[in-house]
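Below, in structure tokens: the form predicted on its own, a single chain.
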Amino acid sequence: MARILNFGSLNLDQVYRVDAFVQPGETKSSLSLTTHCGGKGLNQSVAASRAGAEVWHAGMIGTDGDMLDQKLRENGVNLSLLERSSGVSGHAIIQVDNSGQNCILLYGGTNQALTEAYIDHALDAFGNEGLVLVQNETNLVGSIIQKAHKRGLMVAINAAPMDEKVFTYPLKLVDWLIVNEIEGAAIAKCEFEVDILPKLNKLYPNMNVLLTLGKRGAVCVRGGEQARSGIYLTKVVDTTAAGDTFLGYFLAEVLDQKSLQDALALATAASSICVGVMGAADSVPLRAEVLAAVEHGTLGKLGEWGGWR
């Protein structure tokens, strides 16, 4: 069975429906208001234990964070190392219009708490067999890193939100590198996407790379092995949560020894399901409801991949 240990953000998503996004200047009434359990972070411990991983997760949560912690308990994932703090746990405000497109406004709270006395423990009770997951949600993301690489432990990295923080990480140390093609041609320093992977075997040659490429689908390369994927024609709801879902899925099924092929097609039709309902964590397929409408067709034939722009 995967086995991941997860040091991911944490955040209270308060989704409003709009006819279109805010403008700058613009004053307007939401259609509708939700609060969800969401954050890079909770979103991928969710779909990696929905995919069938043994998922730990790291982290910390405020005074308001009792939502955040029941998301996590009713999904399976080990709490023993979630701690709380006296502060106001991450949050995020989400616009979502008609298109099913989402703009998202972040702030960190309890997600910028970290301490390196805390990732040594959790570090320590998790051993060293696994992988470790961090996004660029929280604080000491570099350390995490190396203190997991050092104990012989994989590591990945999702490098979103992209800014210049993840320029800053020993990206050298990193086994999976998780992102979309704008974030992968910023760490590449590339203008075209074709260029994306070659640079970036060039610069981190020991660095296998899963980059993903919106309604063209995804591509990703391990070592010599590189696999392609299209999509499923579905109807997007929401894509809040939809790349959490395929990456937290598509590593469930790389670290259980399946091919890169196996894995992405998998991904799909879990991130393919995930559009097509609103909100964040809540959104995440099970396991079974993926292998099932794969089996009987439900979201009709899986497209060629759609080639770089």
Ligand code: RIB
The other form holds:
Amino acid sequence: MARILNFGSLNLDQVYRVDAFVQPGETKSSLSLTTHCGGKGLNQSVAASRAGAEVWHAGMIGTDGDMLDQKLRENGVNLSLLERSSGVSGHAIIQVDNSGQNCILLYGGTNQALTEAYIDHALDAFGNEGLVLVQNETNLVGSIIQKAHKRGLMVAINAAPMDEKVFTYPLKLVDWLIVNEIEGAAIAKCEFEVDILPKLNKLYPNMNVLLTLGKRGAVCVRGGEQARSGIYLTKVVDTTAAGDTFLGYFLAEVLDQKSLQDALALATAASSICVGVMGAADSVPLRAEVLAAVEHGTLGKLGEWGGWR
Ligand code: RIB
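Switch from the form predicted on its own to the form predicted in complex with alpha-D-ribofuranose (RIB) and give that structure.
Every chain and every other molecule in the complex is listed next, the one we just looked at coming first.
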């Protein structure tokens, strides 16, 4: 069984429905406001756990974080390492437009308050079997990668949101890099999508990569092996957490020794269901739901991989 220790961000997502995103200098009214559990870390823990992995979530919430704790708990995530502080939890201001696209403004809050002592404690408690997952939404990401690798754990990083900090991380120690095309091009330092995987391979020969390409699907490489997938053309309500759902399902499957192609297929189906539901963690489907949708063909036909742009 897949075993994952996620040093993951946890956010309270304030989701505003808008007919179009607010522009610089503009004041506009939203159509609705709802609060959801989110954060790339929390969403990915929920997704991997719903996919069937054993997931431990390490991270910090503030005094306002009860619903984040509750969400992970009800999804069977091991919370023995979750810390509470007197600060405020991370949060996100999310606009979702009529086409289901979003734009997100983050406030790190307690996601940025991890300490070296806490990281050591969490790694000690988890032991040295499994994979450590990080996103670029907490502090001390580089240190977590280094310490996890030193203990013989596999390491996966979702380099999102992409910023300059990513270049300071010891990416040569990473086993799985999970990025979209913009993040991938930035890390590979290349202009054209088609060059991303070869350049990453040159820079980091031991790194496996999952590259998501939005509506064109995804490509992954592990050693000399490569797999590609298109998407299902389903109704889009809200794309928030679609990438997190994809990542959680993909890692759970790959760590459970499934083939890359099968892992991509299940992750694609899971994220297609996710985009049909409003919210972040709440829109991650259960494994049984994903399997049933694939079996009964309710998502339609899986499309061809969309190629490079
Ligand atoms: O990936 C979606 C997530 O990004 C949201 O839940 C938000 O909290 C931000 O972290």
